[in-house]
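First, one chain by itself in structure tokens, the form predicted alone.
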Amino acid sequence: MEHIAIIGNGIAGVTAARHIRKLSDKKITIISGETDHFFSRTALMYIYMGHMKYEHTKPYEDWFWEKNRIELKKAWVSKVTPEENKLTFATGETMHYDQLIIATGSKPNKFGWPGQDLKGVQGLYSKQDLDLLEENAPNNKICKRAVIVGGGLIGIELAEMLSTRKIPVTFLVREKDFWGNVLPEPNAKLINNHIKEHHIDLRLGVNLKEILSDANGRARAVIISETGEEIPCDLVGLTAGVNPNIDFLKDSGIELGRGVKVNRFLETNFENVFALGDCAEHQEPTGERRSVEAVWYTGRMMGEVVAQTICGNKTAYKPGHWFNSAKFFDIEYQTYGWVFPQPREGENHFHWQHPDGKKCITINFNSQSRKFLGINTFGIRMRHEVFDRWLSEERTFDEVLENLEQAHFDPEFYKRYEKDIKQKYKTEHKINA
């Protein structure tokens, strides 16, 4: 019987396993040293905050895997030998496969900061990271202050988590605005203000110089590069992005770049080896998409695609229009299509913000054709399927603005802002109502 080995039990690997089982009777083994079972990584923060227990984050009951004849092996893979179709585990044990799926996700970036490997310094990505956070910051008596380095989505999650235990947080962001390399300035400034309102000590335009150690090898303070200021702390959260978790593949012969290099069928340079999710580097990215996409839903889509190929229906990965969502404390963010920090040549941004400073939208469109290119929304829920359709139909900015009500997520219970948004545009452009 053909054996499919899958390294990694995140959304990409598990989706591949589920769909291969739907389509075939092949032997399937999912390998992970992180946890016994698949869990929702995006829900890790809610365990620390007391909203959920770990078992609540598992989408499937523990009996699901045996019932569906998907074998689970808890182990770390230390070496892949594709010429022999062989995996070697950290224990020295080996396993053979017929086809291999690499879905090992990401690991937090480290940039060679002095002291980055001290006790009390950690990222927030894995279940082990969450367990370590419980040790490092169980309460505000053990952890009197935390410093978070890096202004991304994991950083803001960690800030929210720590604040729920009343642990003071200093947040170091190298850009002049939070997530300023992703968001247009008005959007980023709204989030700056929101972070500060939650009593986070937000430091913009600064870099970490080094982490200082106490006599026991534990972090006791950080030093800021620009000012030399020393900030005492008991925890340093390194959240300056992630990178593909591929170190164990360096001598495998599998072609690597930032991640595992794949074509549009998610194939590597070995015909029976595939890579999915955060660890895959696309050699033929679609449109504006990045070559490495650390996004939950694209991992799921890749899992579905590779299952088709492995089961005889060779299928290309076509992710469709870009979208994403996040939460900045209690402000929800959605993006559909492309909205860059600055309008590119031939593009224009229309921005509206509510007087309360908690809701805004930014729409990106072509200045000449007025083609709708993308939208950011903060504090206002919009319907994904509507914007996906409008992008496919190449609607104009004017059509989108006129029909914005159709995209509102819950018109029955939520206050409406379309009239105010349209009036702002008319006022800006001196259009008679």
The other form holds:
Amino acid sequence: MEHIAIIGNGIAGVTAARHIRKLSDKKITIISGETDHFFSRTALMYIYMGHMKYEHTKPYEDWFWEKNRIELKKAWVSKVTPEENKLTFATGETMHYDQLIIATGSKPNKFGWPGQDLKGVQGLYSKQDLDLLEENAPNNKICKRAVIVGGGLIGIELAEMLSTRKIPVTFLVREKDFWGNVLPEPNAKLINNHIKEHHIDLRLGVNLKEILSDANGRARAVIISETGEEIPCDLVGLTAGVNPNIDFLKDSGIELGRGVKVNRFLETNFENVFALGDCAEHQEPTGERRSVEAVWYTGRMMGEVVAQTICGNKTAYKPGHWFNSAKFFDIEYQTYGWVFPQPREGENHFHWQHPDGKKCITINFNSQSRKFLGINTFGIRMRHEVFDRWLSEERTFDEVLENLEQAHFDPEFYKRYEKDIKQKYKTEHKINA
Amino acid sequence: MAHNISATGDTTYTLSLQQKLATLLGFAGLFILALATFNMSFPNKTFWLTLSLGAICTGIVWFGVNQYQNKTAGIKNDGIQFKSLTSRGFLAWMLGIFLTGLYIVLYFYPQYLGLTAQGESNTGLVALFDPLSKLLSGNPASQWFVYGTFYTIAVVFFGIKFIYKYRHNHYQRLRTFSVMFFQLGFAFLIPEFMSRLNSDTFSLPYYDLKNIWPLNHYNFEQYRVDEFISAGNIGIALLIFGVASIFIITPILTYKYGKRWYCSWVCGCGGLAETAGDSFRHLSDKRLVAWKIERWVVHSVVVFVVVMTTAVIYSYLGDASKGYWLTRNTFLIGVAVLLTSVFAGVMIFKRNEFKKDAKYGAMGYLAIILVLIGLHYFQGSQLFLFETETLRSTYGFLIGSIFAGVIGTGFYPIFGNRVWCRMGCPMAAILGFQQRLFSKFRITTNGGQCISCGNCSTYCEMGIDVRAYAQKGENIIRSSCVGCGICAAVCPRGVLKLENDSMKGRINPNEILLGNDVDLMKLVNEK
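Alternative state: the form predicted in complex with the partner chain, after the form predicted alone:
Following is the full complex, with the preceding chain placed first.
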């Protein structure tokens, strides 16, 4: 029986395994050193916050794997020898495979800051990182202040986590607004305010210069480049993005760039080796998509695609319209289609914001053809299916605005804002005309 | 998990000074009640009762509001899994044992609370409540009045806490306001006022109008029906309302809104679960095996209650010689026709959705029909080996007292707040059966936005693995769903929405839009 080995038990690897099982009778082994079972990485924050226990983050009960004949191997892979179809584990043990799927995810970026490897300095990606955080910052007696470096999704999650344990947080953001390299300015400013509302010491437009050590090799303070200010702290969270977790592949002969290089079929330079999820680097990215997509949803899609290919129905990765979501403290964010921080050549942004400063939308459209390109929504839930259809049908901005009610997805009895939003556009339009 | 390895102890989730004071106040109120229970006589009962209940109510609201007032509006389940009371720790067991004991005393040893034989004046705790009872109904208190007062206080004042906790969520606020209203008005005040109308010549049974058969399993017992009939037009109207509630009103509302209209907007058991029980909702068992047990147990209770009620009504009906249109035989045939038409209707119109469960449905149906034949054969005094009266009292004891009270509420801190609703309530099972097959209600999943985090499943008080559906992009249509809306509230990605919409396409078992291209989804679905 053909043996499919999957390195990594995250959403990409597990989705691949599930779909291969649906389509075939092949032997499947999922290898991970991180945990015994698949868990939702995006839910790690809720374990620290006490909303859930680790057990709750597992999407499948433990009997699921045996029932579906998916073997689980708890081990770290130290070496891949594709010429011999062989994996070598950190223990020295080896395993033979017929087809290999690499889905090893990411690791936190470290940009060579002095002191970045001190004790008390950590990222937040894996279950091990979470356990380490429990040691480094169990409460505000042991961790009197934390400094977070990097204003993105993991950074704001870490800030929220620490604030639930009443640990004071200084949040260093390189851009002039939170997530300013992704969000349009009015959106980012709204989140800036919301962060400050949670008593986070938000520092915009600053960089980390170095992390200072105490006598025991523990971080005791950071220094800011721009001002030279020294901020004493017991924890430094490095959350300036992630990069593919592929160090163990260095001498394997598998072609690497920033990630494992793959074509549209998620194939590497070896015919029976595939890579997907965060660790794959697409040589021909689709549309506006990045070559490395470290997103839950894309990992899941790639898992479905590779399963088709491995089961004899060669399928290219053709993700549909871009979508994503996040939650910034209390404010939910959804995006459908493309909204760039600055409107590109020939594009226009329409903004609406509620006076309470907790809800806003930004719609991106082509100024000439008025084609609808994408929407960011904050504090208002909208329907994925509807926007996906509108993007496929290439609706105009005006049609989208007119029919915004159809995309409504907030709970029943919530106040509706479609009228306000339309009114804002009409008022603005008359002023401009 | 290596939680809290610090030598200094975790200071994060200790009580604030205000919460400590609120606890002190609440316990001071309870202490007065404890003294009364041990027969310390209070000179001015009205004063001490007011003081005690006032302290308890203020304590609850003060504590609850203080917990959330320094936080922004939003989902704040911080530390729930760490606190002893809410994570099956020492405090949870203490509370569970205390509540269980309280229910046992209440149901089986009310004399310890100060209830005395008819004609004698009350002592102890019950006597302390006499002034309030006299104010409302004109009668001295009973242990049930004491219980009703506590129950209502719990729903109303923990309800205030709940509304504050979910102050950003209009669905939660309205729903909670509704259960507070029905508990205070329909369950507590109206029946008390109604008993003021009673005189030597006119008497209505104690009737909480929103308490519908089969949850109200004693509604059609002989003494009640006799009282209804002898009370003239008002009595007959109430009796008709009781029958219409389950056969007309309930099906219509459940068709339009799902069973939530009852379970989490009206019902008293649901009301207590959603307010006082809110802190324990995550303790429900989500395992597949729990679901299997749930279906056997709850549907067995349905069969039991139908059999019991049929036997009880049959036992006091007469035959044709009495000249009354509803005879024993017409009644039996009527029940048989009704059940057969429901069963046949489902098999004909909903067989595709019902096929997996058809076997069990058929078994339940057959069991009841056999009982009807048995009743006819034994002429109602006996049902096979059991006396009808034994059947009635066994149901009251096992289901009405032990299951709904002692286990259902006493074990909130251990099994979660809806264990009765999920495992035992025959009303919920009947509404659920309709909700699954014939209702406009569903929880819609928002395309591919689910990140499988598990908040929805964790906080589902009915133990539904919501995530299992959401991560596949499927709508959630489960008979047990009470529509509390908490899954949608705690979802960090805006994936879930409770909706009433057309029956068409309500169930979408195909893998749908997860963001991938259409061609692939076709392939995935074709398999």
